[in-house]
Amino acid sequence: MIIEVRRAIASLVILMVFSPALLAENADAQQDGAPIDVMGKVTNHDYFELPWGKVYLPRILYSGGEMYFYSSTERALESGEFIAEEGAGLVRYDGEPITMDLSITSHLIYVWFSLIVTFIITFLAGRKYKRGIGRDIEPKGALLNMFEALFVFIRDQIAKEFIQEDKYEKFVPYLYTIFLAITLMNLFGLLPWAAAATANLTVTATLAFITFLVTQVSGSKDHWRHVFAFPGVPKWALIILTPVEILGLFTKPFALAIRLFANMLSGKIMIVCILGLIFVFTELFGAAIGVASGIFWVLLTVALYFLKALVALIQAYVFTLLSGVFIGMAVEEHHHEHEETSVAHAPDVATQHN
């Protein structure tokens, strides 16, 4: 278990290394005069919103061979080196394009929060296991019991179920890490002022890309044989099968990214829209009608919050489950040579029997 905990921490570090480069993007929300800015609640921002205000985040830009650091977008504009263009965000004053935008954004903050909480839970549980608690004696404390229940569930119900028996153990830490991290990202999105990081396609694509790397790097010779030289089919058929198999390598992580992104984005938009009806009714029919109808909309939103919390867990489970399935398919050995030998000897056995 200690080795598996260490692997889980290593998986977490990999996620934290990949996320900054792939998550950086410019997404400044624009107010359009509507009663409530629906998309502004789900899009990425250059500030971190709190119940009592906003904290503006650093801008890190690479343009024209130079790296620029600013404490906020406002400071970048005050420097005179960048100007704001509608629809394009920040651009350099001389028209030089921004080659790379590594700015800290609101969604990235919630990704980091989720990974840090995952790390803390895993680290604390690992320390207790080193002392023998949960290994030599029964687990003690709510944290360790929750960790062990989750870890054993991922190991027995996903890894062991879908990955070859002699190979599944080394993938348990990764599957555990993505399940807990995605669950936390989804649940953070339930906070009224917060944003669901998984409602950002860049985030889900990053997670799917890491699963893609783990899958392909761990792929067995038999896996690659099925991609480039599918056994048991005529050579001419490979002209059709090989491109289809190669395409399949990329459609699987694509489906992972889109499924998680679409479900979490639609849930957040639905809640914001329903609450927004209070403002719509107030603007159309007056404050009295708006407040009176607000009781119904708030109760409906509360019910949807419970449903969205369940969806947050289900989507994390589905992402982890499919990752386990894809990894299991890649590492599996089919032993075609044994099958071909058995078929070759079948006529001889039949002849001897006759």
Given for the second form:
Amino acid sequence: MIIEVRRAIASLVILMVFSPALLAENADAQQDGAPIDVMGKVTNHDYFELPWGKVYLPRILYSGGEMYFYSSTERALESGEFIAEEGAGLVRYDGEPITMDLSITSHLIYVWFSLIVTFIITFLAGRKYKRGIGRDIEPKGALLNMFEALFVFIRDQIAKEFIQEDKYEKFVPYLYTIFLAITLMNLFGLLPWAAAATANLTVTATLAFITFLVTQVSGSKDHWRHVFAFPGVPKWALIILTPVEILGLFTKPFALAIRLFANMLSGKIMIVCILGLIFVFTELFGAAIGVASGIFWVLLTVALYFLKALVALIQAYVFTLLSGVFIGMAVEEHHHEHEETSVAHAPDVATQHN
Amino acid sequence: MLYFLNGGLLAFDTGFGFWVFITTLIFLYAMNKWLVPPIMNALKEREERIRDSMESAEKALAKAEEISRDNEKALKEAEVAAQRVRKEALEDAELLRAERVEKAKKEAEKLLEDARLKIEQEKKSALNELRNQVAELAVESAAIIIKSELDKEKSQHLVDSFIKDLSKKN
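I have the form predicted alone already, so could you send the form predicted together with its partner chain?
Starting with the chain above, the whole complex follows.
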């Protein structure tokens, strides 16, 4: 078993060394000079890339008060209603810019795909629980046990841990869903042809915005009092404290968005760059040295891949954990019995928040 | 070449964000409403049942232990009581036996005494009777004699005095 796995990994490594090397030899044939489009690997596209080719996705454009639907960018250009402009993307034939680009993009496909897989996993597990497996008897099968380990982990280690005892149940579905969806989005980034949707700031910002909404909507009276009238400090100090607290409301989701985005983006860029060194070496020292050094670069990439798989899980966990912490802080209800002496309680409050 | 990038890596793409936001919200709503609650409830139900059954098992165990402790205690007590009863019974029996023996002895003695008394009485009455009969016989014989020879009255008197002397002598 172990020998077979080792053999499989070895052949995979060899394949990975040779295919970029072969590509590198053809690099000169390409016109635009850059053999690999590094940024193109991580940015959003109007096509969905599969191992055997590209599938162009429909464009939905809103420009000058009108909606336009095309099955692909090419069709949009063919229709003559839109023209490609250097640096600005598509513009309408009369020069009107696109107000809102509602096109289906590659990253959106991955977001949807992750959500669908999350849905399927939850649906299948839920059906088993409804049938009584796991409810009346012990959970059966490796998959259901894995699912339960995950679910119970989110419930007990995140929701129950950071959110008040009587309120945590309401947030378990949210935390579970974002954890699974983000994990899947991150893991899709491990496929060589695919991309991690979470390596797109728009996606992470939207997810963080949803956490922000959940946090503020479920915020308790104490949460708002801590923002606008921090208990136990002199009135004049509120002039400084309140703006800081209000800023704090927004920095939390901002940090969430940036952390996930940067982590996922950097992994992909690093892998593409390290593999790109094969091309650089080929160009500088010739094909032989390019291929020979490729062994080293590919091994490094393999190591990075393992790291990336780990980071994919860790970042999804961190996002969920911090969401849970923020929600927990917002819904928490302190019981200040004596407003006057709450200065004495201030250190307690501070430690609770940490 | 890229007809897409309105802005760089750090730009927020409104249309794309709109799609992500709407679909995620709808998805979260569905998860919150229909998909996750049955799982939560099933897990909760199971955990509660396990907790309940464990608690009741513990209770039953404690109860059983208590019962067995009680039983042991009762057994010991019963043993002690049985020993005491046996001892008491033995003592009682001993006492009773002694009493009985004593009583029997007394009764036997009494019977013996009674018998002796009765014998004495019988003896006395028999003697008296004998004496009377002897007197009668003597009188009769004397009468016959006196009728034939002597004055009857004088003879009678003589005999009576003789008998009185006889009883005095006795």
